[in-house]
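A single chain comes next, written as C-alpha cells; it is the form predicted alone.
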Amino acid sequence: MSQWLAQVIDRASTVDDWLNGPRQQALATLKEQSWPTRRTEAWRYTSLHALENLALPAAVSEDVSAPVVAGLDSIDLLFVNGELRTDIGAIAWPEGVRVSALNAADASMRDAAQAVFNMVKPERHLFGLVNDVLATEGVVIDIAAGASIEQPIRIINLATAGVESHHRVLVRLGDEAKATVIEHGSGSGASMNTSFAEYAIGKKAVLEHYRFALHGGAVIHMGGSHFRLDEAAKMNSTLVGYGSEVSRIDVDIHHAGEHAFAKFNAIYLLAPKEHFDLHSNIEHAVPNGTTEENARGIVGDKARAVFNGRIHIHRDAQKTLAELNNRNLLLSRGGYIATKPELEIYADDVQCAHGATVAEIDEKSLYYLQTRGIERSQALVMLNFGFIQELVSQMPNRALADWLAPQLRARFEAMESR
C-alpha cells in the first residue's frame, strides 16, 4: 500500500456524516485493495508513481471563475477544489428540479442521494472508493418524473495549485424526465483531485450529458461518470479530456432495462509528455439494448494515451446492438497509444462490432496544404480538427460545440511537436 493511500484510510476514519453507512462499507473494501502496479491489468499502462508519496506545494490563493460559454443559457454551480461557491438557495430552479449541496441535504434530498450513491458506480474502482470515503462536498440533483428541464445544469469544478480535493455528483432522473447536465473540470497547477458522478436514469427518461476534463500541467486527476439506464431510457454523452501528469477517467454504462439506448463519444488530446487514460465499460444485462461508442484521440510527442473499451453482453441480453470504435492519431513517433477494445458476448442473437486504429499525420496532406501557402502550424490544426470534427458536430448543444471549437484549436497548437 502506498503512503498516500494509507493517509487516505486514516483521514477517512474521521469522516462522520449522514452517509456514514455506505462510507464505512466503502472503507472496508478500500482497506482490502492492493495498490495498482504495472502488473495490475487495469493499470498496466498507467503509472501511479507520482501519487505514491504525494507531496503538493503550499496552496496559493487564485482568482478563478466559471468559463463563459456564449449562447449557453445554463444554471451554473461553481466549485473550487470541490467546495461549493454558489448559493444554491438563491437560484430560481425550474419546476420539477430539486438541488442540494451534498453536505447540506435535508431528509428528502438524503433519500434521493442514497438512491444513487454507490448504487450506480461499480465497487471495483479504487479511486472511486477513495472518493466514497472522502468526498463530503458535492451536489445532489433530483429531477421529478415527467419534468422536462430546458436549461442545462452546469457543474464547474476548478482545481488550484497545492490542493487535494474530492468531489461527488449524484443525479436522479425520474421516469420520462428530460435534462442536460454538464460536468466541467479544469486546472493546471500541481494538485490532486478525484471527481465522480453517478446518474440513475428512469424509465423513458432522457439525459444529455457532457464531461469536460480539461486538466493539464502537473494535475493528478482521477474521475468517473457512471450511468444506469432503466427501460427505454436514453442517454447521449460526450467526453472531452486533456492529458496532464496523470489523468484517468472511468465511464460505466449499465443497461438495466430493455430498449435502452446509449451513445458515448470521447475525444482526448495530449500535449507533449502528458498522460491520459480512458476506461469504458458497457454492461448489457437485458435484451434489446443499443450502444454506440466512438473514441478519438490525438497524441503529441512523448505523450502517452491509454484506451480500454469493454462491451459485455450478458447471456439474457438477446437482440443487443452494440458498436465500439477507437481511432488514434500520433503527431510524432515519440508518442504512444495503448488501445484495447473488448467484446465479451454470451448471447447468440446480437449484432456487435469493434475496432481500433493508430495512424500518423498524413505527410502528403500536410505537404499539400503547405504548398497552398498554409503555414505548417495552421495546416496541422486543420488536419487535427478534421480528425475529430465528426464527433464535435454530433454534440446536440450547438453553443457548447461552438465554444469548444476554438478551445481545441488552441490545444492543437500546444500539441505540435517542434
Contents of the next structure:
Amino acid sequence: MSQWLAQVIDRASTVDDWLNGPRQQALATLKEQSWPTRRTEAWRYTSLHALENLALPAAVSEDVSAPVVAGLDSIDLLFVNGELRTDIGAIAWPEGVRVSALNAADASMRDAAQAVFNMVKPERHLFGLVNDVLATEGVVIDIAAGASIEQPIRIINLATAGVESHHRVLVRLGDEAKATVIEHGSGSGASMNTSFAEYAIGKKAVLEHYRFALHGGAVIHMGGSHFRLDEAAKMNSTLVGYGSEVSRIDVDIHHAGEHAFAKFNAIYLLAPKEHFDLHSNIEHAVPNGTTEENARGIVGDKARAVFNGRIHIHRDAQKTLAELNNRNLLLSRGGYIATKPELEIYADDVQCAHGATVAEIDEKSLYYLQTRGIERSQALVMLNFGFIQELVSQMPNRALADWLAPQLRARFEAMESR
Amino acid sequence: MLTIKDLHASVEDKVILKGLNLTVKPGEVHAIMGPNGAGKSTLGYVLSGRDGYEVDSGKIEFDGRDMLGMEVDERAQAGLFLAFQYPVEIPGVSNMEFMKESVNAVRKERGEDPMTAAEFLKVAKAACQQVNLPLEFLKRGVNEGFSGGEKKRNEIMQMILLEPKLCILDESDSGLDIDALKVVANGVNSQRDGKRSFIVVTHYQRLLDFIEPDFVHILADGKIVKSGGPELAKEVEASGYAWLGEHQEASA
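Can I get the form predicted together with its partner chain as well, since the one above is the form predicted alone?
Every component of the complex follows; first up is the chain already shown.
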C-alpha cells in the first residue's frame, strides 16, 4: 500500500456527515484494495508512481475565474479545488431543477443524493472509493419528472497548485426530464484531484452531457462519469481530455432499462510527455439497448495514451446494438498508445462491432487535398485534425463546439510544429 | 498550354497508356472519348501526379514547365485542375476551410496576398450560387453526405474558385440527370474565357451537347486513335465504339 493511500484511510475516519452510511461501506471496500502495480490489469499502462509519495508544493493563490465560453448561455457553478464559490441561492433556477451544495443539502436533497450516491458508480474504481470517503464537497442536482431544462448547467472545477481535492457530482433526472450538464475541469499547477459524477437517468429522460478534462502540467487527475439509463432513456455524452502528469478517467454506462440509447464520443489530444488514460465500460444488462461509442486521440511526442473500451452484453440482452470505434494518431515515433477494445457477449441475437486503429492516414483524401494545391504537410495537419474535428462537429451544443474547435486546433498545431 | 508527347504510363506494372500524344492550346476545349478501360481516367491521374501512376517514358509539358518533376500540389498551384469522377468524402474538414486553404495556396504561387475569411466567404458564396449549391454546404465536411450530383457541382465550384489554366473534367457527367448536367455544363461554360483550356473526358456524347468542344479525340487501348471536330462525337454516338475492334487489329 502506498503512503498516500494509508493517509487517505486515516483522513477518511475524520469525515463525519450525513453520507456516513455509504462512506463507511466504501471505506471498508477501500481497505481491502491493494495498491495497483503494473500487474493490475486496470492500471497496466498507467503508473501511479507519482502518487505513491505525493508531496505537493505549498499552495499558491491563482486566478480562479471561470473560463468563459462565448455564446454559451449556461448556469455556472464555480468550484475551486472542490469548494463551491457560487452562491447557489442567488441563481434564478428554472422550474423543475433543485440544486444544492453537497455539504448544505436539506432533507429532501439528501434523499435525492442518496438515490444516486454509489447507486450508479461501480465500486471497482479505486479512486472512486477514495472520492467516496473524502469528497465532502460537490453538488446535487435533482431534475423533476417531465421538466425540460433548456439552459445547460455547467459545473466548473478549477484545480490550483499545491492542493489535493475531492469533488462529487450527483445528478438525478426524473422520468421524461431533459437537461444538459457540463463538467468542466481545468488546471495545470502541481495538484491532485479526484472528481466523480453519477447520473441516474429516468425513463424516457434525455441527458446531454459534456466532460472537459482540460488539465495539463503536473496535475494528477483521477475522475469518472457514470451513467445509469432507465427504460427508453437517452444520453449523448462528449468527453474531451488533455493529458497531464497522470490523468485517468473512467466512464461507465449501464443500460438498466430496455430501449435506452447511449452515444458517447471521446476526444483526447496529448501534448508531449502528457499521460491520459480512458477506460470506458458499457453494460447492456437488458435487451434492446443501443450504444454508439467513438473515441479518437492524437498523441504527441513522448506522450502516452491508454484506451480501454469494454462492452459487456449480458445473457438476456438480446437485440442489443453496440458499436465501439477507437482511432489514434501518433505524431512521432516517441509517442505511445495502448488501445484495447473488449467485447464480452453472452447473448446470441445482437449486433456488435468494434475496431481500433493507430496512425492511418487515408491516402485518397491526402491526394485529393493535394490536387487542390495544398502541400502534403499542411494536408496532413488538416486530415489529422479533421478526424478529431469530426467528433467536435457532432457535439449538439454549437457554442461549445465553436469554443472548443479553435482551442483544440491551436493545441494540435503546437504539437505538430515541435 | 499542354503538350503530351509519346506518353507511356502504368499502374501496378500494368501498362495503361501506350504512346499518347496530345497538344492543347490556350482557350481550347478538347473532348476525350473512349470505351471503358481505354485509359481515360488514368490520363487525368497521371497528369495530376497521383502516386502509383508511373510515367515510364514520354514528356508532359505544362505552361512551359516540365510537369513530370512536379508534386501533386505544385501542379495544382501551377494551374492544373482535375475534377474527379468520384470525389472523396472527408468528414471533419469543412468545405469552407478546405477551399480557403486551397485558394490561398494557389494565390501564394501566383504572388497574390492570401484572402481574408470575409473576402473568401464572399467569393465562395457567389461560386456556390453559380452551381446551385446551398450555402450550408460550405460548412459541411468536404463532400460529406453529398449526393453524386452535389459532389460534381462541388468540384465545379472548386474549379471556379481556383481559376486554373487547364481543367480536366473526368466523367463529370456520369450519374447526373439532365438538370444537374446543365448546371455542371453552365459552370464550365462560364469559365471559358478564351485563355483557359479544358480537357473533357467522357464516355458519352451527351455532355458535349452542352459543352461544345473544339476537338474530339478517341482514346482506345492507351492511345489516341482518331481525332476530329465536334462531328466525331456524333459519329460515336451513332455507331458506338465497336468499330475500334477492327481499327485496333489493323494498327497492331
